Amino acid sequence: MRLIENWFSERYSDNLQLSFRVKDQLMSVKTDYQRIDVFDTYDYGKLLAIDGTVQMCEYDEFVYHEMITLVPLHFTREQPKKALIIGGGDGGVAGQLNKAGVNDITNVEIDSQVVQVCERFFPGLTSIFRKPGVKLLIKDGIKYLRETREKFDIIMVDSTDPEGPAEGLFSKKFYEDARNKLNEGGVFVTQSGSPYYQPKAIKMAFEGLSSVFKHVRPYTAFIPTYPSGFWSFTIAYDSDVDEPETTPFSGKYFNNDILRGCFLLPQFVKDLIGVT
């Protein structure tokens, strides 16, 4: 991360970075797990960064939160009633799930200060944590999933990249634990990084999930403030469900065309994960 002359820059490589002109730096805190910064930018509103990487901006957060939530809902055998979110301390995923009719939500976030910062600067998202049926736990999601006796219809991992505290969220053991805690007909989904600048993440997700689940489907979305603007998610499930053609849900980004098109992968992504 660089902040020079009122610019915040996320560096993708030694030769490339994406920069945002900022009005002000609103917050900077070093927690037990990571560094959290909040900037007020000119073009994207308030921006949340963790360890120097953009996590969310006010003006395009809807793309990420709709895509990680609304796509996998079409691959559950029945309408999900009970969901687990690991990460997601900003409340965006829980909010989208609730809008889609999921009313029993457990959200496990490892870093309490992520929630506190988002409550201060993104209250429209974190307000979901005050709704009945939404339970926020400040715990290690890997340990929680391993030890809980509860089962879920859908498990979502809204994490940072597979480095540091989030690396275990991309492991085969974690995926096995997730499969064991899904109800019959349930679905698992994780963010899996930029195929262009973070090939490690999508490869780890695809290969690890493929060794555990019967069906594994990467899909993509356009998110302007993420590396290259091209982002991936990966869903996994065991049930043989029909390919969805229409959706009862629509948002600012998600619609019928996106549902059908998001699974059409560029050849370089197919080559990366080894599918035809």
Given for the second form:
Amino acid sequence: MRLIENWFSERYSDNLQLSFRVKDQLMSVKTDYQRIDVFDTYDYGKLLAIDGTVQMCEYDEFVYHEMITLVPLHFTREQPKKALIIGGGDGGVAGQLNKAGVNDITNVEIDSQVVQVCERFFPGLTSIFRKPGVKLLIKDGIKYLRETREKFDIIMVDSTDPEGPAEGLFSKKFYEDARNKLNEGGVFVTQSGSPYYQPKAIKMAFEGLSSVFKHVRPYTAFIPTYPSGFWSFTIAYDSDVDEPETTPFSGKYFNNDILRGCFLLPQFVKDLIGVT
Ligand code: SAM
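One more: the block was the form predicted on its own; return the form predicted together with S-adenosylmethionine (SAM).
Entire complex below, previous chain first.
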């Protein structure tokens, strides 16, 4: 990754990029799967990038990690006990899950060097991997899910965007495997990209999940360092749970209003996924 006058830029298209002025580049390594960079930015603290796309920053990681974790917890029939995270080598999702009272966590990350880099630069997040009850496996999540005999109350895909090793995590076959490894009353959640810049991701997730699960619901959050700042997640589940009115959880971003409001979708997103 070449720095131009101490700027790191994530390119969204040939005509658009988001640039962060950086104090220093702290790390750059090419692994068997991807390129991992860490920058020390002026406005967002330390920033983890994979193949040139922002994965998380110190100053806004709480939005994504709270939203991918706390929202789905309201759609399982009981308080989930056993969770599977695919991706999430930075530990952010496992940490939020554990804070929300889920102690039996299996985290399957394909690239050990993501974990090593995050241990060095984001130790506050990766410390969760040393907690009793939290199992970190370095494997391909697609293969793991197909082969495991375990079943889970919540399965979460905190992966990179649907390219390279993550592409299969947005496939119908993967979603069928996920449904087979969910306990009765369980819930599945995936990050589903930016409706503005990655319409394919939310469409793939919504259509693929809709062919497998009874209820499929996209929801959104505002994450300043992600493409356009407008990000989506999609949950899927079979049981007919009541619409949650209030939440026992509170976060720096998540609260009762967000729990109710995050499912309200702009018309262009409804048109994109073909719902009225
Ligand atoms: N919050 C970020 C986002 O929404 O883009 C994701 C952060 S997390 C670092 C993404 C992780 O997914 C990466 O560490 C990557 O190695 C991992 N990953 C991608 N494909 C995978 C697969 N098939 N199995 C397990 N982990 C995978």
